[in-house]
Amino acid sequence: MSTAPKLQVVYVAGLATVQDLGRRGYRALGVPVSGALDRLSAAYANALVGNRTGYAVLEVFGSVRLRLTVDAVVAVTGGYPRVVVEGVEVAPWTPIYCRAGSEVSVVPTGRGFVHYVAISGGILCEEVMGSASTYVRGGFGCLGRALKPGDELGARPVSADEVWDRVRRVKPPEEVVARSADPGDPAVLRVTEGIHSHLLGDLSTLLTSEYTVTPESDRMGYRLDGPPLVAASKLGRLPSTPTDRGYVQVPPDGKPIVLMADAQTTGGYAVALHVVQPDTDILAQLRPGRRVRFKLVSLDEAEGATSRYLAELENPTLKVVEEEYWT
């Protein structure tokens, strides 16, 4: 998709990709959904700059520095990173008016793990199967790879002044920021029983133990270390079944893996639990070394939480603050 560059990548330390809310309808062909790991943070980033929540944003693990070639409104969400515009530190989770030529730096602080950068108009780049989300393993979506210095991205043409008039006094609810920046230690993930739970006689181990996010975690799945499920070693590999984001697989070593945005579409490991959809966002913000616990909830509670979450993804709740807040 051809458009004048409005966002230039100056520096990257870590992993930065373009993501939206994912591609739907192609799992039967073996194509992962992909999209933002922390979907709610991505949706709020878009809402804070006046975009539709499904527009593409930058997803960043680590640090990034960007240069704007046009006036634009920018927002940084996910965790609570340090945001610097032209040498001045500004708050994340708020709209920021940036003049053409400005450089925006995002640096992690240890509060949260993955951050999102939205620009007014939304990032425009090549879509594959209806989504700009980058699936690095498959080499498609947007540039088909992680971003590197020198990359240039376009955005839909919008008036920064008009957008600023609409968003300059809005902010997200405090609980949304807190959920992303510090979900507690251990973080509690609500779950329901998985399709193979009846085959795991020691399933209670998962529900009564603490686990630690390991460095082997990635966008495909978060690997957890802790007490193993001995029963899983006796099962071996089962016939492949459909899998999805939030499925808790247990391979023969008994250590759980929570599938995430780039998860495979089928798998042969036992599925012990299903993490409730909003809580996969919480897990996404846990860097290696953070602790988690699983909490079994009823199907009614899981469905209610998921329904509210999906509604918020479509229409994030923004509060209007007093004018003095910005002065």
Second form
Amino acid sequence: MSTAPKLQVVYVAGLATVQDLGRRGYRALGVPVSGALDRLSAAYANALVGNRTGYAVLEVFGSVRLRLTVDAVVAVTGGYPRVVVEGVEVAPWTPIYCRAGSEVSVVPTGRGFVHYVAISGGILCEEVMGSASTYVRGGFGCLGRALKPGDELGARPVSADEVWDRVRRVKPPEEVVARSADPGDPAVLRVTEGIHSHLLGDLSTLLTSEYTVTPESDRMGYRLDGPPLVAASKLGRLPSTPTDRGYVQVPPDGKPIVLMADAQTTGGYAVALHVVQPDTDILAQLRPGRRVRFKLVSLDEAEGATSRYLAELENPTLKVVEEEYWT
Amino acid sequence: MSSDIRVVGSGGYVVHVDICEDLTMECVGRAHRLYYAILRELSGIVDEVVLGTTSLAVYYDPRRIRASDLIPSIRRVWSWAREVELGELHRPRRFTIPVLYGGEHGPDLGSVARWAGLSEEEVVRIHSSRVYTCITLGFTPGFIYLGEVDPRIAAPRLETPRVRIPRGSVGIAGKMTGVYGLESPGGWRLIGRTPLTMFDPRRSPPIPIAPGDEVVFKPVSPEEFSRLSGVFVGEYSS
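The structure above corresponds to the form predicted on its own; please give the structure of the form predicted together with the partner chain next.
Now the full complex is given, and it begins with the chain already shown.
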């Protein structure tokens, strides 16, 4: 088959990288898992265009414009961005048939923070340690850096018939699309106690206060502002422990940091809480200024929520759209 | 110090084990025995095992096993792993890492010497005359934590971390010394730099050094530093 590029990056304002569901099995070497910040959105983007959920997609903070060099099905998920194909506004969270030469723009709205673009066949880019996820700090995975105008990406070939077959009348469940819909209320993140809760003692400050996402947040961690956990300043530095996405680290200033997709594999700050994995996706969609609360759940509940989430990542449930809603 | 371990579930997919409270090489040895024993006995059940310096994390899929079953399994493994020699679980290899000490590559060699009340030459001699144990790898890809540093040169980490440290930099932070596998931020006192490529994401494995392995540092001249530039750590022989 031809190795011609399928996707050309025309314009980027913000940060665009290639991500999949993460790089597993190398944490013991210090390699972060990386992958999509909102994994459920990435999995649904792939499912909507008929791909396996672990295929590589584009992750976009900000705006991007892409040109397709083949006929393809495209889906945009994440928050609820404005999507324009050849000058026509189309809905996100829907498979879109695009002719070769089409330009697709994704522009943020007030809903959500990070968006995903999947193309039928999935983006083909260099995999290292079994994943195409770009770890910009390490300079590896796909191009090893953020995308810029002029970059060209390949995709697995899909025949013209197959492309047509993939334009299906399907949509994700409402609750998946609506996970971060209401900017007015604080998002509620379910947590278990973290691995150092026994050293920190009373965690009620964290569990009863509201926190605001700060602009210093990035793929490595979302930093929160709000009432400090004073006990953390007395602990200082601890022996380095393994750390992961969802760990709520509290440095000596007492302000929590929720580690995210590019989390370092070990760290020396106290870990007060642990956000359950599906709720790290919800946090990912909160832009600076949005507010969160933590809600303590039992380990049993966390295991149940994680189990359902992992199953959904592997096999997202798509619903058939009623005829009347289909135009 | 209690001889028992603390084993707790976290987040619904991690079991965290504290082996002891203080960073001693005796504790590190216990952590290594449990780490390799879990890899040997439970690798079919769990996803990944990651070592801290005095702790470890076992990542699991809650659809396959729950913490309530995994925690007793880990305790059962520990009940025999605490008694065995590490050599029965992992045969340590020895790696030599050439280092150009001081100058632009070791901007904190002077401050370590002042802290120690020794000359820079003595700091280099003391640092390069020990066989270190790899405690673990982490925070960034290929960073190796090594111990234990001679107490005479065990200067504390910097008050303010650097934003950018070149890959290959060799640092000291209290009892530990380490090598930065890739460029990263960091707060260790930098005393030199190795010309070797410590971490290559396209190789399998990207770094051959494992917890429990031995590392020795060998001072080299600027000429040798240039000559060895980019040689992979797994392919260097002194």
